[in-house]
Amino acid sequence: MSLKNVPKVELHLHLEGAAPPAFIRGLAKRKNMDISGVFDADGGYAFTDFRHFLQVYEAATATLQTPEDYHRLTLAVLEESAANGVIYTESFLSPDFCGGRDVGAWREYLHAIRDAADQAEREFGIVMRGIVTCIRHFGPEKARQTALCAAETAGDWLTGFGLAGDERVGKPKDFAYAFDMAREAGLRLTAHAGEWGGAQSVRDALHDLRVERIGHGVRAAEDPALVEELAETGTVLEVCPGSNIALGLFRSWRSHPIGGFFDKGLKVTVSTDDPPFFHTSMTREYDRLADAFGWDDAVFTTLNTTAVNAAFCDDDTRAALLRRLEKSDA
């Protein structure tokens, strides 16, 4: 039985990475851009490893050039998420791709994204909030510019700040200034770690950036002391199993550490990361996790309640989401 209609909460979704391939091809055609190397013979995104994935991701993103492009993208992404039962999503947004980290241009892009999110909430019943992310492999100086964009637009909708990109470039502490800027602006903090950087990258993000959530964090499984620390501190992990398996971090769903994390009492959530790149959806994630670990509705309710309580949203939104989850259990 598919879990498509189970209400779901997603905390780790890259907006550009969720762009349907047909959407990107359509933009490229209208703009006479040659991005043929981005796709495989079946029309999906084509990449060989994580570094190549980043290159393909940025090539596809190059077709998104105006606020209107992002308005259309946001609607397409949220419609797809809602069709898979997602009632709330937090999406990573990058001023690097939206106006080249210029605050004025970023405001225009953000207005378009938020307008589309409001429309999607009316039409599809899905609630969205934004998390600005600096791109690790673009370097600390550009991260400061990104943090300024975030600080200038922080509020009830733009609620978080994070770090994404290639974990093998630099150290979390290199981005401490940008995170301090975001913290002072009232933004809540997350960071990608423990995907390609190993268990130590999780510890570094926690201690040097003082984040409350970790994107991925799965390599923490290699360090029992770190697993204990995560459990004791209640740090929430934004786990994306399908992404990890597609990129070769783990061989199978049953070998993925999310099952062990849950059994040990860690606060784990489930997300898709960049769903069309990894041929996944929130429905597929739930179905495969149910198959791999025998998880039932009660487990998924726990996961979603954890996600709502960890969400970077206001208390009224949180309460409304909890009511929706409770109603679905009745």
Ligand code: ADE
Contents of the next structure:
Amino acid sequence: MSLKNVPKVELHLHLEGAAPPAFIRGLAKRKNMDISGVFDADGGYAFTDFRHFLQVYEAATATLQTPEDYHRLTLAVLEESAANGVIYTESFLSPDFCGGRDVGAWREYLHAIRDAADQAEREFGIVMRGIVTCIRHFGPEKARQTALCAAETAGDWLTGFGLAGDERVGKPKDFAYAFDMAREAGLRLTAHAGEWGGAQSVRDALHDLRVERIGHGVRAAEDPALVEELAETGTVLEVCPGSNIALGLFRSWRSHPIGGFFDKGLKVTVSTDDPPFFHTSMTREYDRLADAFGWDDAVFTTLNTTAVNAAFCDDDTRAALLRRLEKSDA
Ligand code: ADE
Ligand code: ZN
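Can you now output the form predicted in complex with the ligand? The one shown was the form predicted on its own.
Next comes the full complex, this chain leading.
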């Protein structure tokens, strides 16, 4: 039986990475852009490894050029998430792609995304919050400009700041200035680490950027002392198993460390990352995890409660989400 209707809370979703291929194809056609190299024979996104994935991601994103494009994208993404039972989603937003890190342009993109999110909440019952993310392989200077965009628009909807991109480029401390700026603006912090970098990369993100959540974090499994530290500090991991498996980090669902992490009491949550790129959805993630680890509704309620408690939202929103989880549990 599919877990499609189980209510789900997602903390790690890249907005552009959630764009359906047909949506991007439609934009490219309207704008006379040739991005045929982005797709495979079946019309899905085509890439060979993580570096190529990032190139394809950026080529597909080049078709998104106006606030109106982002309005339509946000609505399409949230409709699909809601159809998979997602009641709350936190999405990574990129001023790099939305107006080239110009604060005025970014405000217009953000306004369009937020307007679409409000419409999706009314129409599909899904709640969204935004996390501005800087992109590691674009370098620290661009990250500072991105942090300024985030700081200028921080508030009750734009609530977080993060770091994505190629973890093999540079070090977390290169981005400390950007993270300090975001922290001072009241934003809550997360960083991708322990995906393409090992355990030390997770330690560096925790200590040099002082983040409260880690995106992925799965390579911590290589270092038992770090696993213990994560458990003791209650660091929340935004784990995206289907993404890790599609990108070749682990060979199977059963060998993915999320099962062991949960058994050791780590605060794990489940997300899709870039669902159409990895041929996944929140429903598929839950179904595969139930198959691999025998997880039942009680486990998924634990994961979702952890996610709500770690969500970058205000307390009223958090309380309303907890009530929705409790109601479905009755
Ligand atoms: N941007 C989009 N998906 C990503 C991932 N899995 N890792 C790092 N950066 C990303
Ligand atoms: Zn990610």
